[in-house]
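One chain comes next, on its own, written as structure tokens: the form predicted alone.
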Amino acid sequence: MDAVILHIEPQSPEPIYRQIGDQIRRLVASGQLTPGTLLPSVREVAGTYAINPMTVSKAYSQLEAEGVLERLRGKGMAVAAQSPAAALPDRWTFIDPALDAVVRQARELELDPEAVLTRLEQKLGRKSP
């Protein structure tokens, strides 16, 4: 895994270790990270994003405890051979909470549903603005 594929938002109210963990879980669930794929070292991730190495270590340790990652002696952390995230039949479970929030906010703002869908398609790169 190239450390560049992570998207860390330091200003987010969500803790950085959780951002890292959630992104790795999604990458495993989508098949972008396959079993045996080595992750960048704690030091590499911390250096790339200018974050505390303990933050990265906490994320990796949590993923290891969940069975998503495994520690390979002398090599570092890798996606576990039998990762529970890879076995998830429904990847929608990762995005439904965010979609629910968008729906709630769109209703609160009384936005036209078609306009919201058009905007979402633009964000996904399917339509030109």
Given for the second form:
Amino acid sequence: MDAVILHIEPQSPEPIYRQIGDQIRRLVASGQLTPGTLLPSVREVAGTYAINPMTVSKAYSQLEAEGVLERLRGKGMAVAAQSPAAALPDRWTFIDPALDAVVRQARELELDPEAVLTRLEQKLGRKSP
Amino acid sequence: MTISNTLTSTYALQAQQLSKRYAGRAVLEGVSLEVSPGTILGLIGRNGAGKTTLIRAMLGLIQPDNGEARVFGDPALQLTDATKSRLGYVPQQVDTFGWMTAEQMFAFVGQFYPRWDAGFVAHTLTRWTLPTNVALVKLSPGERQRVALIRALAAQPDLLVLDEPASALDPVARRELLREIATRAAESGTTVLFSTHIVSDLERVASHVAFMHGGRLILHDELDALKERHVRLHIPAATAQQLHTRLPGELSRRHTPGGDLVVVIMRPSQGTPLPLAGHADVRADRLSIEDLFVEVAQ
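For comparison with the form predicted alone, would you give the structure of this protein in the form predicted together with its partner chain?
In what comes next, the whole complex appears, and the chain from above leads the way.
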């Protein structure tokens, strides 16, 4: 895996170590990173984004503790042979933030919840407009 | 990766109740701050918040009216030569060795530092496009600060103190400086204190952040903890009218022109439930460091 695959936003309210952790979990869950794949070194990730190496270490250690990554002697971090299903996000976690935003905006606009559901069903192709 | 010194009890920098007045105006008001070895502390504040005065008082370059500062355990006003040699300080305005060229200055200064990195000097002078054969006094203030940054980094000090280093650097050179700082802190245990008003620089490399406002230190914590623990609540006017007391952990509050209330709260930890969680009309947003600073530095 190449360090540039990650997308780091230092200005985000999300701490950088969480951004790294979430993205690697997602890449593993979706099969884009397969068991045994080597991760870029802490130095490489930190250098690519001019971020603190401690932050990268923190993310890697957490993923190691969860069993998503394993440390290979002399080689560095790799995707664990068997990633525990519990540590990996299911598909809902990808779409939940967008759904939360819809709920918030619907409230702000004082839209009828039933009408919002109907609109959503139309978009999903379950109901004709 | 090794973090040397972390277990020693001595702080790299320590300020206790520092106060300073200039012409009757309080510039520092009871500032206490401790910086552990290996920390990268970003000091942020608006212009005139007291950042430079705090740095100068912490290093013993000015005498505070009250309080005490220490550098590696030494009283700041009486630093030993041994402690001075561990310190690299780059002020905003550099005015030393003006009659020398950069080349002469580096050759002269380099002999005093046992860990002087001449290769770093040569490499960075080219990268940061600095003339080496012109008297330093003829350089622009930004160029002189860049020369001073190279000098401080080449000596490989245990403690680097940089006052607004970003103002002298273009975006590419700034990124290089940040990378250099972060690598040294992680690999050599270098302690770094840098002041800035550019929040995005601090967010990349700082392990800790301190907010200064009106001569006071209003927040000081790990960068990640600041992001995880602070939440901004947006409370519509109708609900806000029923609120007669401060909320738990409340740091700041302001009213919007429409009468809504905006409150920033600090939770003991990220898992602590939010106040007013039962009110469907109250919106909770997490804050970037910049948003947090703007909210609390009103």
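Every value quoted in this text rests on a predicted model; they were computed, and no experiment measured them. Residue numbers count along the first chain shown, from 1. The term rigid core refers to the most C-alpha atoms you can superpose between the two forms while keeping them within 1.5 Å.
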request  = Would you say whether R18 is displaced between the two forms, judging by a C-alpha shift of 2 Å or more on the superposed rigid core?
outcome  = no
inquiry  = Relative to the superposed core, report the C-alpha shift of E108 between the two forms in angstrom.
reply    = 2.8
query = Cα shift of L120 between the two forms after core superposition, in Å?
reply = 12.8
